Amino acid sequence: MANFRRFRPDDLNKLSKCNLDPFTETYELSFYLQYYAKWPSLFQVAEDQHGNIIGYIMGKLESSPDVYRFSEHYLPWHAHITAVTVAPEARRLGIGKLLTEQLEVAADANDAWFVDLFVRVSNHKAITFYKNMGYSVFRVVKDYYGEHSTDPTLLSEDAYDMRKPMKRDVKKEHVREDGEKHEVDPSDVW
């Protein structure tokens, strides 16, 4: 089984096999290293018996600066995940769901209105993933991602940005149930 602990910064050597993944976003290494300075608690790593690093979480807490406080985008505070990978090997053991629980207990105890990420429309196993822990899409991010994953073709490709609402959210004012009709474009997103 995996063990589960914060992101240490000898751990950016450890990284690669979880990265290989073509959905996955590679980083420079000073954006691992802002996460870990600002938000240790909700960077978070499972290594296997061995000591690799066989999956990773990293979020943040924000809401968008008060200046947007009347924009129909404006994001109240919350937890966004940044980036969630597990090894091909660790697939399927539920280490991406607890390394996402964890991140959710940390939003809550933050007093999150919602948990929300982006994800390639693409990806479908990941978007299952999401909805499967209760995730559903807010909004479409109209060529979010800068390259295609699938078609080399492509120039960019639409993003789905993904929620979840927390126990401050008990009204569900920041989901909706018609998110995939909501085309917005990357410059709304903050």
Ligand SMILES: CC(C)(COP(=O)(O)OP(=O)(O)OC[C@H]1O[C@@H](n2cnc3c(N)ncnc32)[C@H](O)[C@@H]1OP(=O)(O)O)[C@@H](O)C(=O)NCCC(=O)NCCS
Contents of the next structure:
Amino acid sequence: MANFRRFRPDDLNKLSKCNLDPFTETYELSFYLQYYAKWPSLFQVAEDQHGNIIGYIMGKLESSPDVYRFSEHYLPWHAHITAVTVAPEARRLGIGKLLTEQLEVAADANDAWFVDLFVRVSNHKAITFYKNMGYSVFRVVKDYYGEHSTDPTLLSEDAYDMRKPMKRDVKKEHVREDGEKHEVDPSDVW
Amino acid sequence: MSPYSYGRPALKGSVDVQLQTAFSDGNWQTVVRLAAKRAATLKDPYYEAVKICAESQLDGTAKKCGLLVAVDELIKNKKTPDIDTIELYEWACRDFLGYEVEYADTLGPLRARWAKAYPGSSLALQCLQACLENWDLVSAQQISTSLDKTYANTADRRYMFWNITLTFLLSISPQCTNASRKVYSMLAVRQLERAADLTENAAKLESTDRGLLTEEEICLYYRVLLSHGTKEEFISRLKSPKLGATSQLKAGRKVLLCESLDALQTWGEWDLIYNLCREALTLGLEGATTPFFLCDLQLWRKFASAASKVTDSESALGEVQALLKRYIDIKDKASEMYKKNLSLALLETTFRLPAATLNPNHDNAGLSPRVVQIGLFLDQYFERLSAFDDVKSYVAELGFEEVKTLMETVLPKIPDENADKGRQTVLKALECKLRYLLSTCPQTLSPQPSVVDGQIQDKAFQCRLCNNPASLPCETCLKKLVVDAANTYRQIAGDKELLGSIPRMDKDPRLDLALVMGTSLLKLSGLRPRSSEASQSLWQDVEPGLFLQAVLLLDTQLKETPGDTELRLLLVQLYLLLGCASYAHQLWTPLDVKRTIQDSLSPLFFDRISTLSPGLFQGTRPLMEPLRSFYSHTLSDKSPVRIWDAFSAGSYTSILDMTEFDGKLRRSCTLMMTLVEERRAIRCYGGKIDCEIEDHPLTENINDETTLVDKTDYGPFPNLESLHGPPIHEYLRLGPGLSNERSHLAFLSEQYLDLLAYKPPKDYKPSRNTNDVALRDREYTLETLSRLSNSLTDFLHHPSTPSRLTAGETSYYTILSLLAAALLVALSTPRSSSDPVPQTLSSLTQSIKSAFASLQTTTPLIPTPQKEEGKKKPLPEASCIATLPEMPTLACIRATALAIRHSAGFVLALDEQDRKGGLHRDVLAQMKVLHELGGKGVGEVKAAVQTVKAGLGEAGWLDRVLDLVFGEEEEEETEEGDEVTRAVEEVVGGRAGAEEWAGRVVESWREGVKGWGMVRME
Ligand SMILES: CC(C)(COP(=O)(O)OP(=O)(O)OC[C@H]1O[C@@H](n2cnc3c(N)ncnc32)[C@H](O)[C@@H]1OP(=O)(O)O)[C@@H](O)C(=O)NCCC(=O)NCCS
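Moving on from the form predicted on its own, please list the structure of the form predicted together with this ligand.
Starting with the chain above, the whole complex follows.
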């Protein structure tokens, strides 16, 4: 039922199966196109037999901007998962995992130290998903999200910054065991 | 932000502090004074430019002209100005770009001149960026050529490929003159050919070589070849050892394979497709790629379908099966996704095998290998949410005997003995879906003689499943299906254990059952796709009771599963159809269609919304603001969004795709819909329309030749239908979907209304010779009328147009085209009273009158449904709710009547203004008739709205709606029909359970009519 291929802009007209799901954020056009422009091979989709997009991953390869070079929060060359989502009807088939693995292959090919991502602390499903693939919490970003996804009385929600070391990080220098205990402010992540 | 992109530029370093400060403070008077002084003393033309730019920031047209003149002079004298001057002028011109100043005629060429003079400067790159961001491809291409020469054979390969990409872009752009198009096409191909040869022939390619190295470079080559090269060139390269598709796959690159298979398919090159797929799939088995890298369903499908088309298809299909078998042998190592793809590939190949191979002896035709394979697939996957969609097209392909065996023998055996209740229920729901699917497949019917036992048969077929006379779909089967599905539904609802297991399931089986019941009821109600031929009134097609039962039942289900998008969207459409726009809007809002996805999804709610319920626009938030600002925001620049990012990253195919996407977005039917719907709504309430539609920045490049594209995404609808009939969304729309034709007609009609509404601006001071102005205005009016009349007629005469419009829309646009023609004649007939008015005018007015009359009569404002044979419950006589779904037609009548009235009024007003004594007597007489006709027409619409409003204001509506749904309480029950009603009643909890729903429906009707009550009728 599915094909994996590189994203193309026309796919934006076929996102409904993924993006009408409340857990999937819809961005401005320039956001999607920025990724497609700069990292086209890190923007991959899964489509069904009718051409509907049933899953996609959007990622990038970068280091922190140079001005932060001497900050303790400086991130060396790494891959970042900006979004990964699978349509409800296509979940638990390994699509999310395959998309993520593809990005990890690209990260290794580009000699990245690690792959990282942010996830809402309440998104247990996604956290399990990442943990099962070898990601662990590196730090907690307090009040990273502007609103809470499940509790409307809360004005913000924390994020886990999760990481998986890549081949380059032989000594596992870029992960930690007790990441849940390391809290940072949103102003410390760029 | 880049330095030139319209932040105020810094003056060049040598400028003194005093002037610098004045400039950065925006102290323009001072800047003008100081710059003039410096220019005089230093004799540096830069200061002259500073002065002119500062002046242009002061008020006054003359000052601005100075700037334009200065830029013009720079272009004319062939010297190269310094870059600081160019930047200064570019900044000062920022607000005139696209209006008084065409970048490609002014600043672009200046930038190019500079970059050619100093290609080694880092600022030359900025010139390229500036030209690209202003989408001046000619200048950008020139700059890139200089840059490529300067940086040839350096490690930065981008210069070379920028040049090629831009040469190609130019060759396919309207910016290129036809004369040079060929040259650029050839140039792009040649350069790439040379690079490709270099790659093929070099033992090892260095990054400084001018060959093809990266995936983006190679894909660019094939894209250009596809567009400008020959098929033979493309194919021969595709097979080549270094640049061919297979070698790319070995490097882990899949894009080329996907793109070339598509190309080969359009050429019908099945042999090649077959070979390519075989080679590709073998790679995974041989370890040249990761094993399942290419196990996409699409590849298997292409492989199987190509195999069935090559000369020796039998052995080719054998090969497909053999390869597939090797994959299946190792599938334990694959992820679920690929396992499933392989199972589907098996299904696909089985269906592509010739019938003779499949069943040589023709015995046991029912349990064919095809049925066996479907059975095996479902055995594994019946619980998955996508199971139905996966097998749907295969089941629809089966012959009748196969269908029977599948449903009666294979399906019941699927759950193993100890399958729990949950799994059995899921299977039951799947079975219901398949039964519904079959009701849409013609193989379940057989023709029957038109006379049986001396009785003429009204049904042309007999259903092979239930043996009753039938047409498609078989009503008897559908009724039975509703009853059976309702039974299962109730079993679930009454079983705590089952209810408890639902959260662990892929999908709530009640949802599937509700969808089956809902769509069956819709079909039973007589709902047909609302195409242009469909009779006017919803209630003339449809039996209200069954239709409302469907809505009620689905609505009840939404309360159980509010998160289900498919169901929600279905209901949004049904409520729109029912005339409950405000309630439909409440259901639509939580879908949170915003930002990027609006272009493809908002037509599902907003198309025709101003004609259904203008009152929605009266809310506190402007209804379509998010949509409008999406376009204004996204399309504000001339260049495709983020295009420079793609250039600087060297993503050449991204550049091409982004450019194409941008072009389509600017030509989106949804964009036109947004502008038109808003304008129509504004006009309903006498609001002010900001600017003429033709002057709107978003319609800048749209003219009659533009093909407007419909990108509506119907993907999120549930679809139980087979491919033998129309998909469900066609049954649910208010009329034909968005189209190029309808969008153009809407655009033209708005232009016509703009012309009628044109008033010279208040502060407009007529020149000394008022007569001149009047004359020019008249000329402009005549030109516009002639153009609009021609264009409207052209689009109405496109062969496809009739099927793209509702009957009401056809009348509206036809009458508008006649009006434009009539006005043209009226205004160009000389007054001289002796000549009679040309015959054309009276025949035009005659046509207008009769077209309007037929619009009014084919759509009675308050329809009186006739009791038809076979339909049990027509609406109560003259019931006002019959009008509610017809509001879009009512809106057409109103708009047409007003257009007639305003057109005539326009002519009469001109006559009064004309000091020299007006128009021809006969013209005036004709116009007065039209004026009156229009007035009377709106009057009738007004009265109709009043009637509906008064009718809905009466008490007792709740009961009336419930009576429609369930029949009146004391009514005698007939048997089979009411088995269905009873089944629905039990699912929704009877009349009592439906009361709240009925209340919401009536409330929404009232709200809609209230909005209509405030609409201007003059
Ligand atoms: C998170 C998400 C992307 C997972 O996609 P998916 O294709 O269903 O995941 P996979 O099938 O590849 O799952 C791989 C493994 O992750 C784990 N996993 C995935 N979904 C899980 C769930 N709902 N509960 C528990 N574990 C889960 C399992 O270990 C699974 O392996 P298994 O199926 O063999 O047990 C998907 O649920 C989703 O799109 N959610 C909404 C968007 C979202 O939250 N994105 C993440 C934002 S950072």
